[in-house]
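First, one chain by itself in structure tokens, the form predicted alone.
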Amino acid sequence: MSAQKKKAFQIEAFKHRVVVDPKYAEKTWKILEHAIHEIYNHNASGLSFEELYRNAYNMVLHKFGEKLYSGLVTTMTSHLKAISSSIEAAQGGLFLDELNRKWAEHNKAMQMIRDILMYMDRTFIPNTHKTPVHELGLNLWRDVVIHSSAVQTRLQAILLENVRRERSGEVIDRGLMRSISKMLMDLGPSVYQDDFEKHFLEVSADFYRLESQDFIESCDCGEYLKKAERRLNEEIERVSHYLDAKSEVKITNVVEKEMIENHMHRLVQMENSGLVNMIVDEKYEDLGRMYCLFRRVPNGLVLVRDVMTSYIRDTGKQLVTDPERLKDPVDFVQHLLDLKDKYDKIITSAFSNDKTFQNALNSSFEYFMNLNSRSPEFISLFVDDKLRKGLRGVTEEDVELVLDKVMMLFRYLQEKDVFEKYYKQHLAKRLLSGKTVSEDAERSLIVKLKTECGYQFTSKLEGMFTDMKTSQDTMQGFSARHGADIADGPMLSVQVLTTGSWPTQPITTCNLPAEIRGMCEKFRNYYLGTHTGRRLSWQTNMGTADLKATFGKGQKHELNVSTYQMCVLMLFNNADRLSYKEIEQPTEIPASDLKRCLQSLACVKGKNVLRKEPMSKDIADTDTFLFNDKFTSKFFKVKIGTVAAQRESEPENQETRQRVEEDRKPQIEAAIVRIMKARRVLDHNNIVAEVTKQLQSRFLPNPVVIKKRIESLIEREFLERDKGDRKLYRYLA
């Protein structure tokens, strides 16, 4: 069974024609006329609304909708001007009262009217194209009312009035300027702009223009960054109380203009107090203040940026040039990660932890570090000290904190192989003499190089610790075997390096005393005998060793020394009185080391078992030594170390410099030779371009030598020139 379509119904007027009194749309308007006239006195609780509904509705039925919509604009228009007449009749303060009040009872007064003319809103004036009812009261009241001249001026110039008594400190009527503000906004965007906010910009443009002028030439920078910010916050906060919200933006922009941008470049340099005398005084509270300021205008950030950066660098460079500073390297180091604490602290709390801050203070460590050539060795020297002995009974995330802050210096280094040349000398004293502090923080910086290096930088440093762990095997092994043959003589300990890992030393010669001398011959027969095509070289320079002695009046110490002083010391078992040849001769240590071995045993205060004639604090070829028998010692175990040299002297760092060079080449060279291998052919520009990139996390390649290590190459057929084109190289397979 289909459904049955539903069928459309439609409501007809009568065909019948309907009669109406010729005077019925006057009659009708009269009686709404007289409605609104009661409405604006205040007359309508006599009123039957619904009476007046339908004489409005009759009137637009029988087409009188046009006389209707004419009468109710002519008599609102009289009503409004008897409205404005009376407003600009307001003395003084009540003005703006008098007008909230008016506003309010025109607003009520319009309700009243919409209700009445109901139909005519929903049906006449869409059909029209007339304006509605509501937004026909809100043009009228703003043409009429507000746009009155004696209106429209007095009103601007109560409100700036009051905006500028406010912000001289005194209290206003903040609701009564949120109600004629909101009412200006009702009237339309336009007019809240045209006839108020336009002015109040240029006004508070003048204001600021002429305050910040006077704060800058009575307060320091920090005092004026005070002042514009309670400024900034006054015109929020006036907006949020009584403007349009959309004025924020503009308001502000206008205080950022007058008191930031037209002085920054004054406030940051300002003498005695800009941005350099805040970082130096460590003002955290005003460089924050600043950053705040400075990111709300046009390239502020930038120049306190540019500013820091120069400052940094200035310093910087001072500090790694200074030749005071560089007398003490372990002073020299710490002073730097002092400053890297000091700037990133001013980053982390004044400057929000900016990236683009901290990538300037990151270039700027990498400018002045690299401007020292001894920067490497000092870090080195640094790590050192603190291996030894400065991070002795400091806690494990301590000793992880200062390892931490050694890599990010050490990340700044563009010649990383220079320092890895040093650490490895330091490395290898501080596991040689056992003095390394901790064995954990040893390998935990050795994981840290190595994941920021890679393998290749940290297998040799790795290997040493494993010559040290295979040292003790062997020991133990060598001890089981000759127990009992040396239970009498000296306690030997040897350390086997792999020349390989180790930093290469020269072999130096030194004649051992004769009973030392028989047990390292022991041993080289053990150990050449389990390891077959093996050779063994002594390096004396680098052992040490425990003596047990006897001074005066029976006082007995242990005295832990270095091989050289042992030697020297032992000589004094046959002899009370020794020169300096006498010394010599026997020993055959080096003169250098000899000289500084004497110094220790004979020149150091509380130190002294040897005396020295004539007494100085130099070595010379002619003095005498002597047993010095009046040795005291509050302690049993007297540790007597070398006077060693802090730091290189200058041929010691030329010589460093120069092996360093000398292991660039084949660095340099295998570079060239894996880029010429995938590209085939390619010019002398990028072949340099690309070196350097594939270099530059270990050390930045000179140019120079780039052109030598490819002539190298060419003169043994690794490349090849091209014919056409001579700066063209071709690989060789």
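Rigid core: the largest C-alpha set superposing within 1.5 Å between the two forms. Computed from a predicted model, the values in this text were never measured in an experiment. Numbering follows the first chain given and starts at 1. What changes on going to the form predicted in complex with its partner chain:
- Core-superposed comparison between the two forms: the Cα of Lys581 travels 2 Å or more.
- Relative to the superposed rigid core, the position of the CA of Pro513 differs between the two forms by 2 Å or more.
- With the core superposed, Asn299 shows a C-alpha displacement below 2 Å between the two forms.
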The other form holds:
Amino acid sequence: MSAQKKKAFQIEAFKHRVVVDPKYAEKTWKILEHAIHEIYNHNASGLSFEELYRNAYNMVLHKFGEKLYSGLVTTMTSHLKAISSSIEAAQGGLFLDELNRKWAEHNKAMQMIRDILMYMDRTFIPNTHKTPVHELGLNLWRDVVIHSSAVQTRLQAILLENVRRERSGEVIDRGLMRSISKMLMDLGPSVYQDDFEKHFLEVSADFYRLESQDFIESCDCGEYLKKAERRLNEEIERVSHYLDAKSEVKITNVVEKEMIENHMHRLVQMENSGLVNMIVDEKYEDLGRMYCLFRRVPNGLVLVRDVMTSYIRDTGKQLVTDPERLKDPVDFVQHLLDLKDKYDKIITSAFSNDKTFQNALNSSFEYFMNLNSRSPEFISLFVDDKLRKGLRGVTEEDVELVLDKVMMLFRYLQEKDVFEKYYKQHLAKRLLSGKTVSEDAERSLIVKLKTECGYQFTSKLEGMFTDMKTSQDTMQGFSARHGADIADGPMLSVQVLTTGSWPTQPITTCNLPAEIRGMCEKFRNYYLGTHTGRRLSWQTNMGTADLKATFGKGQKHELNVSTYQMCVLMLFNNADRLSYKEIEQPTEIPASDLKRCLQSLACVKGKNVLRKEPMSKDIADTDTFLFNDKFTSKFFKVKIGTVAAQRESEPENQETRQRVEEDRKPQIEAAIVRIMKARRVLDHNNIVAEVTKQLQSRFLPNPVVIKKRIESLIEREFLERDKGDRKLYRYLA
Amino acid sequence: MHKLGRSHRDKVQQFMTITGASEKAALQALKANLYKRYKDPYTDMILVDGITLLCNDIQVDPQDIVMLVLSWHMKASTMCEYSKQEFFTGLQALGIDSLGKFRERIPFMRSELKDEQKFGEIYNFAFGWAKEKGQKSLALDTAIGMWQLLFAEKQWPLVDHWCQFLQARHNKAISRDTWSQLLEFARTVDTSLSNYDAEGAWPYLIDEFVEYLNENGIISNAQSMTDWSKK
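Mind pulling up the form predicted in complex with its partner chain next to the form predicted alone we just looked at?
Every component of the complex follows; first up is the chain already shown.
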């Protein structure tokens, strides 16, 4: 610039007041109003955002926020009214479409309007606690459009109609439904619920009520459940596609109630297709479906479980009281195991291993197994059969499997002490006849029993094994010492049994043949020589003998017989015919045993090494016996002795029962004394409860027996009744 | 001190005069005389014959329940015999020193049976007294006899049924516990068994008795019996 002096450029403040045009507000509003119109008329492109924003800003700044706000309300309302009419005008299927489109437009418009009015939204509105623009837009839409009577009713009807159509198999526009649904949710959860969901649930309930009624008349249980499952899945899918997620549990409840809960009993009890039939026919899929569906309704599983339980109990009870079934104990027990397997499979594969079902199964088995007092005996016989032959050639793992299954049945027994008695008897027979398939299997079972019942249960059984082993060693020692002198005579094998470990045997008499006696004496002396202070007695009713016999035409056979039978047969070395008395006298075998012995030697086809005169079936004191020259057998070795354990006859069973009862008395008394010693004073009912608890791992004591034992202890002055309260007992030290 | 009757006093006086003894000693001597009268010639005890004689003297039937009361006073250990000690204990307890006195005390002894407490003691005493020496339990026949005697006094309506039941079902000796508990039962449980508590820790024999009554429909009878008695 030139260097001329310039006038100073001064900036002066406005000297005059800026006059706000009184019509300023109105003018500004009109601009904005116009803009809103344009926006709603899809002419927004011509607008300048910046200018509009500034206008709105100024209005608020100059305290015309109220005018702006109310103007907004009025304008929007009138536009929405027009929109509402246009929607109402839409025909039939286009209604939803129109509504949806207008809604989308409205949202876009609102977005723009809000942006323009941002300043008001942030300052004026919070200060005056008015509804923010966006929310205002929603509320107006709701009140003016959705809740206009025509739209409201039509909307609800069309939505529900669509659902109905889809349920009957038609395809509907799910996307559209989703949008509408979302719109309702956006308007507020109560709008969604009141305008749609509530009615949706009602209508659905009616629908499913009718449908379920129809199905139940026309379908069997399995089919019905399939249909119910399908409907349930459908509804879940429906919700995921176009309803709000919170509706899922509500609609599934409806389906569950109408289709399952209301027909629960009828379904389960349905003839020919209900729960029981499914179990019998092993319909795992149907059962699984029933479990999943019934799990969803209150008491559904309780019902299933109860029906299943009473079925198991009834069939179990029938099984254990069926005389045909009980004829073969091994078969009977196998049947029980198969039954258990079957139910286990059902519970694992169809009932998802539900513990409550497992418990119900266990209690049912416990219930009916103990209805038959012979169950303990039969289980022992089953085990005996397995250990004698059943488990021959079976792998170790499979053996364990079988034994574990047996243990499972064992656990159900209430009278475990009865089992112990029989098991001991059967084990003794197995050990002494050398007829056990696998010693490992035997020991494995003993270990399992010990784990289950404690050391006391199995200590005697283990004693039996020890005796067998010790006897082997003794025999070795005996042979070593006397090897030379006994080489010529019969081969003797002795098992020395410790009394107390083995089942009690009646004392028997029997005169052994001369050939044997010498040997036996030698052994006795040998043994007593190394074990002073002991007493040995020959158990002639338990031994066996192998005899080499030559018959008439020179045929040779090896006869495997019992000791008694041996004594009888040896007599025929010196005579061809002997009367009953002539046999009885020298052998001194007790009469009933002798008769049984002679019967097995003379009256059994294929084993009749003796002949009897007369040829009657039973042995009489007057019979005569002859050596059967003409005896033949296709086998070289002929087994005549009865060794295998057998199901007891009724009288034998009674006897064992009595012995068990007798054994229980001291156990009960010991328990009473133990308890009273600790507690000093205790009332009757508590004693009974405590005693029962203490003994329950062995047997269930009868309260009457407990009472009698208490009285016995009173008489023997272990206890006395309290002077004041006759229900109390005191321990007398 | 004893009140001496006239003739008695005379006797005592006589005795005192003759022997120069004190009154107390005189009385002792009179008791000793009584003992001598009844004691067995060969042992120092009163046995069956002596008891029969005594009963005669006091005009009481040997089967009379009053003899039980007497034995109770004597703390006799077993029936049909009294030791010297027992005899004197009894006389002392009853304040008897002469036959006259003896006879006088009979009504008193009878009245003792009406006393609830004493009856209980006498009842329980009877068990030990009636059973065989060295046995723990009381033979059934004897027990039944005793019960019939005792409950004739106490009036237990079920006593006959009880005895029938025992003969039909039990046929064994009676334990002490059962004996004493039966009295409790008779005292506390009414004849219709309405307040019988099955959990009441009664001896099993009594439980079986109740079962027996129920089985044989006797309960309803007993009920009507009590109803009648109320009228």
